[in-house]
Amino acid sequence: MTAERTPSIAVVGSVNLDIVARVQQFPVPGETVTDAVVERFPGGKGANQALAAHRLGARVSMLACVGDDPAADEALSVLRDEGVDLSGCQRLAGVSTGLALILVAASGENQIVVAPGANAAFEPARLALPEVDAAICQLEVPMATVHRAATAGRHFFCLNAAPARAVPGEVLDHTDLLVVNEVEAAAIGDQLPGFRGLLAVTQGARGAMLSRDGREIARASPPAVEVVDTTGAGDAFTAALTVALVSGLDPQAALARACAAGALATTRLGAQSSPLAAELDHLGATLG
């Protein structure tokens, strides 16, 4: 990766502690399973996120709220030990911190459902956004908190719309990146044409597309992957996305090498199972 600076980036958002059932095959309802393999992983979107964006090279500040309970340490404890800054996640007493309850097929896909816990405690009041280059934000805390990590300060703003929900105009008019898939930019619906930063669309393994005011400037596919755990694939794309247009890449290069980020988290099972730098750029070579 060629790239002119090495940027500063706050990830303001989530952060729970994963229990993945590994299975066959999704029940249906009203039906048993009893093959599940169970593991436990840290994740949360914007702890993903963060971790994604560090691996790649970025310097990264965590803004997050957990409990004061065991599973906070849980959570934390990939990003403390690649030393991510966590000087900004706070613990809120008497509160757990979120649980998400993830089932794995044996294709790859995944069902998710998530406790927020502190998450959904995670006002505005609490959050102290230090100076930095960029800025990424979902939607697992409260709309208020996004709206003020997209309002304060001059920094470049990344918003990753997700879970699907609607989002303010005002937040969209503060948004430099947008990334949606395709239910989640439904969710925002008739705001989307007129928003005016760039939009980058996911589509899976038919990749994604990046646009500005409406015209397609961008559009990359991922390397074909032995695929294991489409978790965290959507953070890792985010981040690597992120990171590369504010490092200097242009827009079609930060787009590709963002498909192969996602593509590579999902070889390895969990959230927290973005690339490093150095694996992408031997990718990049690899495939010329």
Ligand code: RIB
Contents of the next structure:
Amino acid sequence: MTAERTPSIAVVGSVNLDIVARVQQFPVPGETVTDAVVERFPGGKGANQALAAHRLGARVSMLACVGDDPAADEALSVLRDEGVDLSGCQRLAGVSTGLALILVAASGENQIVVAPGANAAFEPARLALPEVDAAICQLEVPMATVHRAATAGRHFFCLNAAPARAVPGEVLDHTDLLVVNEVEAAAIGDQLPGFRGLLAVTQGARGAMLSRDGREIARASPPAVEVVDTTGAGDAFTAALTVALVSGLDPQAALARACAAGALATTRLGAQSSPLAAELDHLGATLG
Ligand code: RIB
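The form predicted together with ligand RIB is what I need now, so please give it after the form predicted on its own.
Following is the full complex, with the preceding chain placed first.
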């Protein structure tokens, strides 16, 4: 990527410990499956996006709440080891760190249940947003905190409206880049056609579309990959798109890079398996 500058990014969002059970097939309601292999991974949409942006060369600070339990260190371990700024992560006494129970089928699809723990206690009063080029939020922390992150300061604001829920109009009004999949787009509903910023709609293996002011400006497909685990693919996509746009890449190149980041993230197990900038550069050169 020929980036014009290294962006500074604050990610305001969730930190979870992911307990992942790999199964051949998802059980149907009332069924028990007995072939699971269980592993633990750091996760949370916020933490995954912070790591993904850091791996793509941004200067990243993670603003989040964790509990005062051993799960907090485990959940933050990869961010800490790789050098994301965690000075904005608060450890709350008497609260559990967020926990996600994740089933991953042999197809790579997942089902996720989240117990938010400390993420739910990340109230706006706890948010001290540094001056940054861009802030990224998701919807695993209170909406009032998302609102504060969107409106405090003059940064480029990216909202990954996941998990699916309605978003107040005032937050959308302050959003420069909205990233949704088709389910999340439906949850935003009637407000979406009036959205004036950049809108990225992801469609899994079919790629993604980028529009501005309701007009399509780019469309891209992901490279063909062997899918192991789709968990965190949307997080890698969101981070890569934000980093690329804020670095000055044109919309088509930025979207293609984000699709490639999402695809590469599915080739490895766990939600923090997003690629390095060099891997994307190499893939881009290979694909021409
Ligand atoms: O986007 C994937 C993430 O969603 C997982 O890491 C899990 O923690 C949930 O927040």
